[in-house]
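First, one chain by itself in structure tokens, the form predicted alone.
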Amino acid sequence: MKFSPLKGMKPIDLLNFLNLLAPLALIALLCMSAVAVADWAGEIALESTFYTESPQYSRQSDDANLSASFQPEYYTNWDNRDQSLEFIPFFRVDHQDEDRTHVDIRELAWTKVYDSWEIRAGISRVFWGVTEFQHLVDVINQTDSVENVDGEDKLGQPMVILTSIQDWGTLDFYALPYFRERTYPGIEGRLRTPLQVNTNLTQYESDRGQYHPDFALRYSNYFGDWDVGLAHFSGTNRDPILSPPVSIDPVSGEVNAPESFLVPYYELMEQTSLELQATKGSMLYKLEALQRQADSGNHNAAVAGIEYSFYGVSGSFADLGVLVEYHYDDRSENAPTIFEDDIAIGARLAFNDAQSTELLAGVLVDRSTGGNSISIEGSRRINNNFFVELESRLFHGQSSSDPAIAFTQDDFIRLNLIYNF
């Protein structure tokens, strides 16, 4: 099969995409011109995605899509490096899905370091977790799901973090004054739900909506070979409940047919979580587990896995890591996630060459239905400034109760050309 990033694209589509790209290019040039007088860095990426099958739903884009992103990074410090400021905006322009064209502030945070504690205030991103295929306990930042279906990309979250660093461990206290709604692909986007998500009608359990104050507390430490993280979160659930709105006729009292779109509902929750990682020579043992309480019901979930590294494979400089994980959610088939009873197997190959070549491949298999999804990711440096990334995802045999059933015709190959400055 011959891959063409422009296949299926009409001339008017390409012209519209270039018109969208022009403001982004201007911003990039302005930031790059400031590199000589400030601590600027960042990347510009051109993305081409090819879908191997026709769209599953009407109005979705055809078999090719172009996109561009720009993420500059600014960092400065003063007061003998005890104070610093970090700024990372993000811009995306997509030629098909207008909801994927968006701007976000990933980071805009001031940090002050003291002898045994520090404060960080502003917009930031925080990562919790140790496992590979699913970051189960990662709850602080909202998912930017128009970026990728894997949930790795996160929106910037307004927060204040107080960190106390002691001999007995590190204690982080999070105050989150504002909630970020999840992003969703538009009607023309691929890898979306069968019905479009209408974020204009978003509902909240809290009367304060997005201004409900959320809080979290996390303790972390290491004991010999063991790294431990124990946390509690109280606030708005980052995972919305999606359902079509239903109305009642005021005259007859009958229930009207549901609308042909979905509305996000964000409820309040309490989540207690545990992260464990043990390093025993070439073997890593990993665990993430949580207990979540909400009005819609309480549930428990966990991910357990091992990863073994082979160094200097076949006498070369390459290292190979092989990993196996089991994903469990006690809501079983009613869980709004693909990780309810699944086994994941993967391999990570680092060539350790001058081009920083890496390859990551994995398969996630549902133990109940046999449905599976395959992911392949690779990257390689071209020169000092250019990187190329390749990503592919394939979906096969999903059951009707599996959320991934919506992606059965969305197998894709994605090529990213990245310029670092």
Contents of the next structure:
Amino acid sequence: MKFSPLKGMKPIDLLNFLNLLAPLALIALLCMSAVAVADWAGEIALESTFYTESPQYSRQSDDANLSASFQPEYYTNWDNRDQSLEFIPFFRVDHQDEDRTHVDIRELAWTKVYDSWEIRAGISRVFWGVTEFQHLVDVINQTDSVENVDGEDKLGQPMVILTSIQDWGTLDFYALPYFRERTYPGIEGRLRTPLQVNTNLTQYESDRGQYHPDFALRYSNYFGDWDVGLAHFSGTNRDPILSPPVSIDPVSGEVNAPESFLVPYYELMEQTSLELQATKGSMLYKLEALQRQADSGNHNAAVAGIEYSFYGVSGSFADLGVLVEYHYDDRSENAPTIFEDDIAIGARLAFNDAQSTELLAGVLVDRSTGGNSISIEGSRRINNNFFVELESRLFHGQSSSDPAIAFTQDDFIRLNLIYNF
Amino acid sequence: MKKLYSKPLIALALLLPSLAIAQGDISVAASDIGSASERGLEIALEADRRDLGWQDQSANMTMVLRNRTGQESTRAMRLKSLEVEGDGDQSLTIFDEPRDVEGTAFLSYTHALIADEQWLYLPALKRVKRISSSNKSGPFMGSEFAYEDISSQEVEKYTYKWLRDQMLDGRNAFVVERIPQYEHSGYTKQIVWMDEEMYQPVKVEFYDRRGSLLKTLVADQFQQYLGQYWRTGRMHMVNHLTGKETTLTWTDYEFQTDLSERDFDQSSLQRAR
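Switching from the form predicted alone: structure of the form predicted together with its partner chain?
Okay, now the whole complex, with that chain kicking things off.
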């Protein structure tokens, strides 16, 4: 799914970026010209990022980066809306990181609806969960981690979903015949691991590699103000174990681990998970918990949070939402995640004006080390088609065991200008 | 943490506009407060009774927001609703414009006096979120309509008092005061002009928490469907405090198209578009 049209080139100036943009613009133009004759929608986004410090690792690009993305959407339905087809390709070109220049099919799926069941087949995305800072139990889709460090962007996953809708709840059965590898920034990319991840040498526990069939089952329902999700996933863990490649010297038998890059290893796992939300007036109570079993060990993790909204703050039309979450992982310092014993605090101010102006601030603090990351986001509509987002992330005082230690010189401010059509 | 709560508040308890109230026993003495309440309630019950049996309906709605300087912005959405016997209606709203919220959908199960159940679907994340329904008085989509102005109007949501009968634009209307009984209302009272023939509100004055006139709503371009149900084609709201205005235009009303509860569940919310 990934392509690098200019492999081997190191595009370092704006002119080269514009060259990169050309094929994207061509695709955009072709799709837009089709808008008139079909049900196309979508967005074009121009992203500029400014890093406040010089890079931590050699070959990482310096202070500013430009990037553009294009995501058209096609949708059609027939059979009295009981059947539909959805197609959402995604294209990104990046000025400095050639591994961030990539193409994906987010959706290419057919859906048929019956009285008490539904089938969806193709490439698609599925979301499980209730919490905000981390999507702990969300396991169907691989993270498109070159898009953003927040892990919100997902790669399209080939799947067949059978959904049974009954009085006692909804049952989803997932068959996932093909595995998507996580995307990683290239050697020039910021916000990456100290050593580059070499995805050409990816290893799998299963002999069938990416073709190991994965399955999942999820029950969901609501009972008054309680929403519940209970799921089991059996298959390839979407989170790889990253380690330097190991070679054994055939003569001396000595183990060599040249630390020049990392190789992803994808284990098989069994994951059982729970999602719970209670909606009590302006207060929301949320819980996500999971248990994973794998050869490398079993572990438990959980997120619990509360969210409260103040409506019409001090006589205005603005709403203020505040949120506190606690993130726990029983592997503690060995957890390959930043959420192992962390408290997250967030606030969202929505002005409820015609431009939907919003401010969002969040801080994630490691309880044992005090290391923290701060995010500040603002967004505002310009008109019916244009939308602007400002995002900043700051990383502070991470300990050596915290994966986010690699980002301490990657504080950034990012401006996203989005054209929706 | 991007899209932390991702615009949950574009949510609305939006239903098709059947702001209800109605006629009672004309012989009741208007001076008698008890009778005035009874008559007010009877008008509301009659309006409710006349609007029973539509089963399901759908319509398109365009919303034009105008600020004091005349600057306009537009929202467009499609609405479906299902009549539920003995309870509030269920509704599904699908947003088409502004384009940045395209594909967002909102599912609401309204109840008379207990909290409504509401879910929001965010297409960028393919996420369904259960949201709080406590925000009654906030602006819907930045407009001059509050959520409570456009949510399903159940008789039990208010207490009523008939004030007088009055001509409005050459038509007879009952003038009824109603006081919200649900939690979190932004109003101390509303004065409703209920058309005597259609049993539909043609004008509503909204009084804020300090008791002063905040907004005035005028509804017109009514049409009758299935020989029974009157629906407005245009609703115009003026905010006297800010000078801002919002005009809702309703088109493509359809009734009894065989929608069922299955069209108002979380699966249909996720594929509504």
